Amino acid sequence: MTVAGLIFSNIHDGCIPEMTRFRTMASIPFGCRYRLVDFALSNMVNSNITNIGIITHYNYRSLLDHIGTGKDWDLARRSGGIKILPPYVTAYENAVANRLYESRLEAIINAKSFVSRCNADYVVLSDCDVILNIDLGKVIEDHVNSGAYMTIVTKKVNTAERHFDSNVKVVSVGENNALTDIASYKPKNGVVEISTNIMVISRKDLEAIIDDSVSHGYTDFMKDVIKRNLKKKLIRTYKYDGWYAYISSLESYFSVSMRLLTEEAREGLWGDRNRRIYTKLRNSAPTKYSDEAKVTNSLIADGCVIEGTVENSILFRGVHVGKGAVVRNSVLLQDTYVGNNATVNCTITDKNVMIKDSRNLSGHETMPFFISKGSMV
């Protein structure tokens, strides 16, 4: 049995344009040293899925960067490996797949032709926009066992503690988790269990519903696949019961932010040694620390100066923190510099970004204040 991978970088820029202005969903840094994609990567190469197609749609230079020929997660290979599936578009079709996507489905479309040819039995879709480290060998062998026609991960979330900035996939699970119902909406009150967007169908199944979508003129993955087979085929549900976090925002982006700051957020993404999530490799020196340096309940990467105080904070590669400065509550992204006395709280800086000396720059956790990349404040 072989399974290829698709990933959708593009899907959701629209959520969080502050931070896709100049990059794809795909490429937005977390964590210290990752990229959103890392994640779902690194979820199929744990689970020996080694043909993966990245979808994208526009501003794709910093992927193709980060990427490169994927040999950090070991998938620059002759055979399968990663491929870049940038629109495909010609001058003398007229059909859907021969312009630039809007949606899901129509993303799909204009992968026929690396679906048609990854000669896989079965296809794993997902985002890029959710968090979690998954064995995705389980849910494809729940899949294969169950004879369904397509089997969809989701997460109970309890809403009362996690707000949700957009709509997501509500969906209503009957016996044997098949798929009764879905919705997309933004849940108020109440467990709920939602979709992570997590999809495992035949490689078969998915070449007729690109053909059946172009022939139809179908576009909406959930109205035009999802629901018109919920009768007539079998849509079943694996749940999954780890740690999960959805980015829909640029507040939810930071809020997930600061959740890693928790050791269950760190031990539910990084503590099993047998699924780790990779991302690229950079030789830089270690983090510097001068006596006066202050640092608690932090994430900090390599390359980092720290001359003043950083608090639950989360500093990316090459941050400088001047003297007397202090940093509360913030993301700092690679290469910012924060001035001598300098105070940042509840802060979001893009790349590149200087903060002059004793500025004094403070958002909320509801709303955090965010600086662009390249930017001098």
Given for the second form:
Amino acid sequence: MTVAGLIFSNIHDGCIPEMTRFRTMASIPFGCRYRLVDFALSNMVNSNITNIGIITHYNYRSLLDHIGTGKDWDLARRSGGIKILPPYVTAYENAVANRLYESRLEAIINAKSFVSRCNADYVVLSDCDVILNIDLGKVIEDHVNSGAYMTIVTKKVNTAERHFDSNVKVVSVGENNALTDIASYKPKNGVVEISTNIMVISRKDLEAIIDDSVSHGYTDFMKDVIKRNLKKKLIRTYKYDGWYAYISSLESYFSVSMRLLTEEAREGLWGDRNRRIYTKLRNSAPTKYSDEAKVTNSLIADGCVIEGTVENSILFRGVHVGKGAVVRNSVLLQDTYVGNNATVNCTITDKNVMIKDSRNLSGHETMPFFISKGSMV
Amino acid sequence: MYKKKECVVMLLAGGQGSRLYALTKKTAKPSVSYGGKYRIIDFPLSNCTNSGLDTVGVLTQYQPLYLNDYVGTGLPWDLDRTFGGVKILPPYQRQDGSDWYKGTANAIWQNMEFINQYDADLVLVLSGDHIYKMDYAKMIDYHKKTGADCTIAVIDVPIEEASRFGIMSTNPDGSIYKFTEKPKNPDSTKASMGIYVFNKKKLEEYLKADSLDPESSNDFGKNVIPAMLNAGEKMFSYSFEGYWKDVGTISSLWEANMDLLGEKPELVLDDESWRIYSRQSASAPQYVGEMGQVINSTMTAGCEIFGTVKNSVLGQNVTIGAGAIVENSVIMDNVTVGAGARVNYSILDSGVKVGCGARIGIDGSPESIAVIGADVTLPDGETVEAGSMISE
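Please move on to the form predicted in complex with the partner chain, as the form predicted alone is already shown.
And the full complex, kicking off with our chain again.
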């Protein structure tokens, strides 16, 4: 049995415009040293899925740069490996045909040649806005044994504790884990089961969906594929009970980053040495802590120099925290420079931000202060 | 497929490093950890790639498994090339017999075919024993400019230490007139760094003669260099200034790690213009807990600190338990220090597990470093005296 992977790099980009202005959802930096795509990719690689297509749409230069040959995920292969699937635009057809795809289903249609040539029995589909470390092997096994038409990985969440948006699909589950309904999330308190948008389907069925959608002009995966088949075929849910986070806005990016500091999250993402999260490796030197460094409850990447105080924060590669500076409850992306005696609280700095000496910056945990790439404060 | 290479590098990595005792019990000296995320061999390999030298033979002999694995295809140093690249060269069996590498010169002699494949004009000989950043291209330029047959890199050492080194006596133009291995009464402070550039033809000639001499110990410093000097070949010294440290002993390895710490460290590794590359694993970011404290130390991926770390260099995936205090120590990869344990003036090799409340090297000093060999487990409450050595 062979399995291929298909990753959507731009789905829900619009949710977090501050960070996707220059990049895809897939290439948003997250968790000190990762990009969001690393979780989807590593989950597949750790489940021996080594033939993976990444569907891109726009803004994908940073993604190309990150993926490179795919070597860091062990995906630089003669046979299979990683393929970036950019939009197929030709100069010879009319403007309508050249229109960029907008929906999930249209994106899959555009990846038709990958699907039909990938030579796999099954295909796993995954987005890049979910953060989890899941054994997809079990999902696939469950799917194959059940004989289901499609399996959707779901997660039980407490909507009172976490913020969700209308992109999230709430599922209703009947006997034998069969999906009985799927609908957009509406704010309400309580525990609900949501779709992680990780799905397994046989390649033949996926090809049939593509052909059927092209001939009927279908464009909406939920409405035209899932709902149309809900009564006719067995669509199953697979209940994932590990650590899960979903990024739907800048606020949720911030709160999910803060959740990484909990033991539960660190154990859930990095606890299993056989299922590591891979990323593009760089050659930063180890991080230096000076005589005056005071660091508590923080996750820190390599290549940083810390001469001040850091509390409850996430520091990416090459961050410099000057003498007397205080960084609290903040997420500082690659090469952020915090000058001497500056204070930074509830702030997200994008790459290459310079905060000059003695500046005081503060957001609030419900509304983090965001400083865009390359800015100087 | 072979393209002509002007210069082929031969990196001698077969030595045991017996004065590192427990640290080289299972692995060759070039693959000993240094600076948290490096191995000693990262320095010559990174220097090669930064100097534009892309064809490197790595001569291995003693405990090569880990070293072979580490060098691999050469990807971390950009030495996985279609033309050239890094190749591991172990001793092998020939039609007329088989031999271990009998000395540094013999190791190269047995691999002349490797050098000749690339039709090289020059051979750069390096050893895998030193921590330094050096642009070999400049030395090669100097070698070509002086028209020397052999150029030897030298570094100024204090006169009182000169008797530990091979000492070059030179004329004002840099040419060498005398070479003495570990002189009792040194007349120069120019110590050989064990880095040689040879004209390939001359090298081949002298290695051949050396191989036919049953009295020879087949060593560059003892035999080949003196033979070339005696025959009046044109030999020059190339002066190197900068950080250079032989890490052949426990105390020098410890010192070289400590040189990375402080306000103005003697050796800077986050130098964009001269990066040191290493093979890395995919570990989580480092985490310092609520009660953790890290002062004047360096730390890398996968570390989890719940206790106190002071004046220390930590490798990958090191866990320091709550209330534990680690000071003035070098902690290599995958070490766990249990809660409440104290570690001072120690080197803990990879995979060491220190039990809760254990006390290691408490009364140690820079002259008295405790060493715990790879994968040793020390039970809870164990005491290890300063300066002692434990391997299994």
